[in-house]
Amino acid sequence: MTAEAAPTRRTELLAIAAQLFADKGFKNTTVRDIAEAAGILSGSLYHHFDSKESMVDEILSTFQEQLFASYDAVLASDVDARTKIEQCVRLSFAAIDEHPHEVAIFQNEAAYLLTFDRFGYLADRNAQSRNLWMTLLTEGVSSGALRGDLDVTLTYRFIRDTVWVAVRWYRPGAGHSHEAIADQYLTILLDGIATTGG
């Protein structure tokens, strides 16, 4: 096996146990389901990985360091409120859509893998998560474009919830794109849905 060879092989592994773990769940998937996913014998996946923990970890922190990169970004950046809650919102539908399956893992078998020490960051990013959405609500109503009356915890529950449970339903290239969902959600959390003066 070339060097070259190496990292694409251990990423198409990466890929199918990540399907696996998003279908059947962590605790349901085992080594040799996943060996013979990709076609290979249990011992043949070793050479990669020494268990499906190390490769749900893997899994899962390449994706959070890179979607919270482009968070913080947005949070870093000189635009306004709106336009930085709009922005997240934005990167959070693309990565339902390009990482459906690393999102589902998140969603359903965090509080599980909270359970080993070596998942502790998964805690880490969850708060980092709240404080992004806080910091842009709290910011928001401070300079004016979302109303002083709002409460910022319930809103940045709202939004935790309602945009991350779109991977139970949301499936690429069938019906809507995650672009025009992203437009629907927004018009109803920034502008709501009843009529003027309804």
The other form holds:
Protein chains: 2
Amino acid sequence: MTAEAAPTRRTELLAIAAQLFADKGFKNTTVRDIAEAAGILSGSLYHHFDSKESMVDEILSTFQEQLFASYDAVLASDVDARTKIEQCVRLSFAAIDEHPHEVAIFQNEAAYLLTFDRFGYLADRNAQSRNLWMTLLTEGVSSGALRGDLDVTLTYRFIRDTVWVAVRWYRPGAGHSHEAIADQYLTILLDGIATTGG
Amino acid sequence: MTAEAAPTRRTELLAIAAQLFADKGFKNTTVRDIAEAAGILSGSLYHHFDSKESMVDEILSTFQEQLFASYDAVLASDVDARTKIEQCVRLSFAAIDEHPHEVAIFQNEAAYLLTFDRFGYLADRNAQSRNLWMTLLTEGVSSGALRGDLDVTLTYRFIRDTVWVAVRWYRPGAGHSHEAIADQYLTILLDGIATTGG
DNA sequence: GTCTATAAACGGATAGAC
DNA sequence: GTCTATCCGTTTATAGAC
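Same protein, the form predicted together with a further copy of the same chain this time rather than the form predicted alone?
All chains and molecules follow, beginning with the one already shown.
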């Protein structure tokens, strides 16, 4: 019904490339693979894109823009730190559900892509994400919602890793919903797996 | 003092390759990269190894053999499930400390390598690891050490992912020791990050 | 927007000299 | 154990026809 109802050829090709990059890796995917999956020849791809690199660039930058816009919305809302933490975790699992290929590419290829100047913005996004979580966790400790003896930096890494690494096994539509998985993860993260009575 | 005091050329070359595979990825590392880092030419590598594939094969299979031997020792010991879980977590962080390159290669390349027949043993090791954790977690729930409402499968993935993904940021000798990190992770995993009083 | 044809570079691997 | 020299398949990318 909106402008997205008719995806452009460019968008279609990017979706095809994203799936291949996610499944086989950026370096393991050839432009011929992408072209074949799209039903055209490799030379034709260059009518749409400068290079294979610019394809993954557009995939990642578009996704990151959307993702961080939704984080910003949570940050700007008027709820306490613990609620914001919960919302950011749920939002991340929703992103894995909606954009599994983009998340996988970022998880698997960011370290390699960062060695190129043009992907410097990925480092900026990492810093932005770090700031977000460190702020929320520090607030949570100050307000007494989180334990005072937490190592905030380590906890940040713990949350970041556990959330995003789920893209390795989560498959939309199979098993638990992303909401159910977020519930379970939040329960473990906030309350632990041990019985309190010992 | 033992046989390991004088590393063979073969072992040296594997260590150099492991670092490159871990840092840049298997596919992104050329045999010329490995040779250059070793101070020789690429052709000379083939005096020691059949192929680039057989290099990563030897790196991974050697490491996995050691790792699973130490898991077996924990399993065979006469302590309760919770203690075994703690020991397996500590043991894993120790492995990251001692063999960061090998762990990184397994984490980053296993999915790709598994598409080749010769790396089928990696799937066997994955199954072995899964069995180990599922057994310990089920025992923990039965004995009342772990919460009865746990989703054991999800908890297994949660533990596996959080432990091994640390290889992405942990650097031996910098910041916390691997023992300190294991302590923190176990505290979060077992007791959560929230204050119990609310 | 796609195809044909091909350039140009890269990368794994080999044979034989030293 | 390493080097020289090189083969050959693969891959990214380009130019111009349709």
